[in-house]
Amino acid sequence: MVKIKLPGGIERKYKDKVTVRNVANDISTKNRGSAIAGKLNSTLVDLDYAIETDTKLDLVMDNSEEGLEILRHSTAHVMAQAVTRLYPDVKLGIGPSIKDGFYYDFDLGRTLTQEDLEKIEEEMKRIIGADEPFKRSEEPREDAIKRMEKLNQRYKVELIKGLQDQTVSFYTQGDFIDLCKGPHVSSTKKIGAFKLLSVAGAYWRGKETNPMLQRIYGTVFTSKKELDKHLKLLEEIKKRDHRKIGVALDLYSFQDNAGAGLVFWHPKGGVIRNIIETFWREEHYKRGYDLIYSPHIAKIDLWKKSGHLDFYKESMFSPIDVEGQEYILRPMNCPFAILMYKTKIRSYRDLPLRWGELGTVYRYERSGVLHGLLRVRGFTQDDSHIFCRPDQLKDEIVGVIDLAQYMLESFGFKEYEIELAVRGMGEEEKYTGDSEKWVLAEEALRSALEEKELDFVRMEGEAKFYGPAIDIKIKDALGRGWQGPTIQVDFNLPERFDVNYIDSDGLQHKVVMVHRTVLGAMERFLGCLIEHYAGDFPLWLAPTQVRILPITDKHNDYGIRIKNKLSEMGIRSDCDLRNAKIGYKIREGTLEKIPYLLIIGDKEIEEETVSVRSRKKGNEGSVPLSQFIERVEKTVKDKA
């Protein structure tokens, strides 16, 4: 007798063993699609497995996530099937299902091009059309090591070589065999719409001295309905792309002339730049920062003594030679901060010292790693440092949390995750430093994390050379995560630099620094926000807030008069009195994604009113002006 308990307290009895396909025969799944795995105590098992002892049974459907999972791996099975009829020489590395869809690595001796892709979906086309099953089998260890090096498959033979289980299962399609531990669909019948999307080089365990294989990326839904869903939001995610709207909106550029990874604000940018300074200096004296300047640029030795030649020396870039002094281009503010700390004697009643600044750092990226605003070799980090007793740590952590989400509020990210990172095992010489330091930091930032009642993720091997963080990631348009604010703890520069007070004991203590970012750095931020608002920016940040559209050019003095009224109102506005309609005019505007286009004619000008179109709304009709105005104060106001 074997008990099964399904979910919703529904048991089963089966007089003998049993397979889970029989038991989803056995009950009804119609309204919630069709299974395509069971789960057994949380273990995914093929639809063949065999129960023989009493247990739970969860029923995977195909249209839930562990369900697309499946297909998406099975998939993968049947591209490498695919590649290796085609080509019967290749080297078999690593298969897995990934966030919507699935990869599998090759090593090919040559490289392969879209119309490669092409042909190895047609013979995907035919495995599945022959309705292949997928056949599940077991063999100790040595056989299936064998058994690949007669294949030839070396990265096989080192993966099987790498697991410590005796007993290794495969997973047989047709003619093809591959290493893996399952569960797969039953048939190769079974899969739905797949689309071969990419192809890229990627080295064997993501190891930059391995041989370098071509990655082939695809994606899998069980229907082409899905299929076509997911292909349109690939596009549409393209087109919120920071780097097409930051042209298209003439924001930003990068100059080949300048250099990878150099900025170049345009006005329009710089708009949005200084609003979001302001706002953040105004914010930060009101919580009782202050706020200071320092040089880029020091010598050598500075940079010895803090710690950053030895653990952040591939991030910067060369020596300077002046009089034959070293200077380097700063990778970090820290230092100078330091530096304007020691210029007197601290008392305890002088901490927290809250110092912040906009301060513009530059760091060597690989060239393969920039990516637009995102990841660049100049920005500036809306950086702050401060000093406090140990006493006053976990309040300061708290403050700045608090601030980090008033900010990212304020600009409508309302999604992030929160890590907190930390050393690794095993990597003592990444990080300077004594252990119990590193420890009481830990501890700083987690207590505040629990006090704010915050979900994070400890991620071991993240922590800052000098000491552990909170970091923030908030994501583009592809979904990655990128970092934004960040809360580090260091108990480690102080030391090195001897950085101290003088408590009410009249002794010295040293102080511990907090290193902080509430947006991260202005460049990244911004191009977050770009995508955020897939360039549709909230009135109290647009380039332009209100274009004035005059009908006909007997209307352009009426316009320019209007123009003026708004800029004295400090209303960020322009009126376009160029020889053409207003059908035309009104859809250059619309493009610009400007918030509020006011049309005026004759009719506006008897009634002194203008024609209000909002981005939002379309016509709202005419309006006075003052009345105009009003909404335009409260809305930017309200940052809505």
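Residue numbers count along the first chain shown, from 1. Keep in mind the model is a prediction, meaning the values are calculated, not measured. First, how it differs from the form predicted on its own.
Neither of residue 249 and residue 189 shares a rigid part with the other in the motion between the two forms, based on the superposition that better accommodates each C-alpha.
Requested next: the structure of the form predicted on its own (the form predicted together with the RNA having been shown above).
What comes next is one chain alone, with no partners or other molecules.
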């Protein structure tokens, strides 16, 4: 007898060995056909896997996240089969499932075009229609190498040689075979609605010294309705791409002559950044922070002592020779705050010290991963370091959460997800600091979240080696998650740098150090803001809040007077004095996403009013200038 335990306390017994598919068909008619795979004691297996001993079984449904991953991976195999049929000399790389889709890397003798993608899609449809079963097979490692060598698949040979297992598994559908761990759907016909999206270059195994392959991206869902919904989302994401909007609105640029990954802020982008930074400084001063400034480089010995040279060397730029001594561009700001702390003896009465810094750091990122403002080589962190006593830790964390919530809501982010990153069970050796300190820190972070009545997910094994953390992922207008505020408790640096305070007992005690950001990198946050608002910033953030549009030259003087009045009141405005038709001026202002356009003609001069056209409401008619200014000032003050 084979005894199988199922979720919900269900148990089934079978006289002979039984497949996962048999069990799936047996337990519930309503679920028949919806199981895509099984999970035996946490190991994913195909539906045709034969169960021969007592075990625990979970069914993986096609609409679950794991089910979708299997569906995506299977579709990647079908795509590789189609490419192999169309281009027989192709060399195959890898083809995993990814978030919302899949990709496969190919070494081809030609560059693929959009027309090629359409041909590949058509071939995939033929393969799917043929209802070809996915069949798993296993063979000794050496035999697998010979098989792939015979097929002239050198990348597969390299992958097999890198495996430790002596047995290698393959999957075959029709005339196509691929190295794969699995599982897969039972047949190509089980693949739902799919779409190939794009082609991009990708170095083999991510190394720039390796050949450049062509990576085809695609997506697949269980129904056409879900696929259409996703494609519509992708179109919306494309419209909101900060790289395109940033150029269109003249906010920033990258200059090849200066180097990749280095941002040049244009005047309009500079205005937005200055607004954010000014707001950031004001709110920090209100909450008892002091602001500091520190150098952009330091001797290599500092980074050795901090541990960055050991743990972050690959992300650091090469040393700079200065009069025979090696200096390094800073990858982080924290050692500088510590050096300033240690310039004098600190008493327990001096704590907490809250030091904030908008500190620019430099990290080496490979050119292939640079992505607009989201992944750059030089960026400014809204960094702060708090030095406190153990008994102050929880209240300091609550204060940071309060500040983070206020900042996020001010910028229009109402939804976010919170993770509490802690040590993995039984993995204490991976972390620095004694267990008592870890318990104290985790308790302080957890208690602070509970006091704020915030839901969070405990992430076992996700803590940094030096301490646990709270990570907040903000959601934009499309529901996408972005890395936001983080609060990290650090035991490592106080130990390495011997950072102490004199307690009431007259003895030295180690400070508790908290690293935190409430916005993250300014560059990444600006990119997030651009995509969240699609460049249509709220009034308080708009680089130009009001544009005056005189209809003809005879209205220019009145327009200039209005502009000067607005400037006196602190309202950012300009006056379009070009000899152009008013319709053209309106269109230009609309494309630049300026919140208010004030149209000036004879009537407005005679009545001393302005004709208001807003992005939100369109034509609002004529209103007295003083009334308009009052409305703008209130909207800006409320950060509406």
